[in-house]
Amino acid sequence: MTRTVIRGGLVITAAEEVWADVLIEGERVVALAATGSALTQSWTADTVIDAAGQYVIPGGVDAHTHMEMPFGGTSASDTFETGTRAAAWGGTTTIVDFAVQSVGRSLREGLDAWHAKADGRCAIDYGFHMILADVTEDSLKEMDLLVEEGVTSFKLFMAYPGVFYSDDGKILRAMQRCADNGGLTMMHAENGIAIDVLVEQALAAGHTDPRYHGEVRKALLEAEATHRAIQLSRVAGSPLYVVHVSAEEAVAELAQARDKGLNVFGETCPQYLFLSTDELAEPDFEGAKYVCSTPLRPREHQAALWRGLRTNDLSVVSTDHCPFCFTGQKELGRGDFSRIPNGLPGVENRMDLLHQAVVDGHISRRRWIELACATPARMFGLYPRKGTIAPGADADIVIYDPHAEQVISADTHHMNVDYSAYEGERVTGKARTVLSRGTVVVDGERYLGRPGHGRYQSRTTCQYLI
């Protein structure tokens, strides 16, 4: 069993922030101990990795991406093998990405086709949620065997009629399911069917261009969705976890849930904290590169995002990684808004910007790995295995530059994507040097890695519950 040694960091988990040597036999974190010790002195290795100066922290959980994804007509461009390429350039170990049930068929159907898609081709270790597009009798009852088998968190949409959309009916059907079994409902939290009248409105009206994409999917309108999830779930007595939230209206919903003391939690995504309806509004239909659901806000939304960060209202920064590209993809959208597939790329990106907001004194660096790696794996049943650096855990480790200087461009970046949605953005801090499992997948600007190296995670239930 080959044994690794990273020598001299500072290792920082969500608890603490300790100079400490880690220990590395195969793929599992074995041992701590304060640097220069007579323990860590003591250690002998078949590989030491110098991280003085540097940051050892976990690696990255993205709980929310979405490779292959078919939507609109077309189909995300990120494979399983290069998005996880990707997230390993940019830190992050672990992503946990939607396997989808189509209407009419089985949510088994679903699940295997994304085993098939991911099988043997990704980079980094991987987990799905379950996405149902069809309450019935047979599928609630499918349910009950996927928490059993480690796939704990299902999906249900307010928005997108006629594709995803489930009523209220079918959405109480399904939180009373989790409350029996244990599983998490995620929601897409906007109201589609408003939605849908005011995108007929505004296409009627010649309101073609990609800022209307924001304009008819208004924050009251998610904020409504959001309340009225949360009302069911406290019905059915689920648990539920509101993903991609951008509003300031929504956060004050689920922050008055989570005053309550209700198994609420929230998510955002770097895009809402870092862009606006600014980028929408973008001439010569370059908008259409930021039209994502629910969608970028006014700038001002963003200190009620950060807020919600720090208070823990918001519990989690994801990516919602759906990537299209501009040519060919979100062009099928010119003269009709509707028409352009919703998604941005970010999946690299995350951990770098969240840094940058502990540069910029939005966060403490304790709580950019609790946001990026502790609860997203504490949220979705995969800690302590991922999601820190403590004895028996994986061996998911970054060694992290504090102090790297970069520009964001999609000149340099690994999706497979003809744009950056950060394009010029100047950023301090880069992984150095990835570890997935104790295996070294980046090393500086030389990739390591190789597909199949990643393998799927059953999960437990939630971990938060009370």
Ligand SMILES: NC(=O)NCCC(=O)O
Given for the second form:
Amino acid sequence: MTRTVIRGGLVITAAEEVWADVLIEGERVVALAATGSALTQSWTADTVIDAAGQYVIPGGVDAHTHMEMPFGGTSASDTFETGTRAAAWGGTTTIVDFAVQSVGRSLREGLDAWHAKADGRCAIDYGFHMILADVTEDSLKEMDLLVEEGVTSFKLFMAYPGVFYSDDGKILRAMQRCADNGGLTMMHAENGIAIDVLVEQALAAGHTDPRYHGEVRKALLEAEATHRAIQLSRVAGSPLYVVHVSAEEAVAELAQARDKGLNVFGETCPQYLFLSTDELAEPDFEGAKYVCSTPLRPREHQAALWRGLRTNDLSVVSTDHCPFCFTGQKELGRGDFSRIPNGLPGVENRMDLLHQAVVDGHISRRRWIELACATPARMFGLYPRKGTIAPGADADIVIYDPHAEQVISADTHHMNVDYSAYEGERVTGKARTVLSRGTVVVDGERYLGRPGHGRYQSRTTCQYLI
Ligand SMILES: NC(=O)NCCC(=O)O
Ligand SMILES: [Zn+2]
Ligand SMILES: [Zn+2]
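Could I see the form predicted in complex with the named molecule next, after the form predicted on its own?
Full complex below, order starting with the chain above.
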């Protein structure tokens, strides 16, 4: 079995920071010991990676991606091959993507379709959540089978009527099922019925520009849906994970629920922390690049998000990576903002943007790892195989240079999309060497990974419940 030693770095996990050497055998971490100790001196290895002056962190776990998802009359532009390669470049070594049930079809068909897209193509490890687009007696029964086979989380939509939307009755039934089978309900919490009225009224008034996307998808309608989702989950007795939280008022709903000791969790995304309605209002239809749902909010909301990340009212930062090219895809919505495909690229940028948050003093180094690696792994049943560096864990490890300076740009990124949402953003820190299950997949400017290295991850149920 190949032995690799990573020497001299600062190992950072959610629990501690320690100057330690890491011994890897094959695909797993087998030991950690203080740098320079007699024990580590005795370790022999086929490969020695010098991490002096660097951080040694667990590979990122991005629990919210949409590779090649059909949406808005087109398909997300990253395939599993290109998207997972870009993730690796950015220091993410596991994604959990959303398989989609089509209306009138079974969950099994949806899941099989996602395996067909992903299997044999991913550069890094991957798992699936299931989007419930059609809650029926049959699909409710199927949920139990999926949980048994390791698809343990289900996304429901209070938004997008006629596409993914479920009414409260369907949501309650799915939540009740999760209460029985241990699944975790993930909620897109926006009042889509009310939003559609406002969309119609905005278009009728000639308000067609991308910025109106932000105006009709009101913070109060995110907060209302978040509140309703929480009450429904209480009635059902099931845990709840609210995805892509962007509004201060929604964070307040989560905080109130969590103060009661409920198993209610929140996720936010870098776009809500670093971008705002200022970008959505860019002229010449450029704002379309920033159309996603929930929408970007006025900058004043960001303080509540950062606070939530510190207090754990928000527990996870995922990307909701759902890229659409500006040319030919976002352009579908010229003259009608409601036809702009919803979603932003970001799977490559998350670890760096969150490190910038460390540099800026918003969060600590350990909290960075907790939000981006450990908690998503726990939340979605991947821990401690993923999300930490410890004996027995998969050797998904990033040697991270905390002093590297970079400017984010579409000219240099690896995502298959023709713009960057963070174009020109200066960040300090960069993944230097990335290991996926013991294999070096990125080494400086060299990509050494391959499609098919990534392995499907069957997941246990949520390990984060109170
Ligand atoms: N978020 C977004 O705009 N697109 C992806 C689909 C979703 O997560 O709702
Ligand atoms: Zn969503
Ligand atoms: Zn999403």
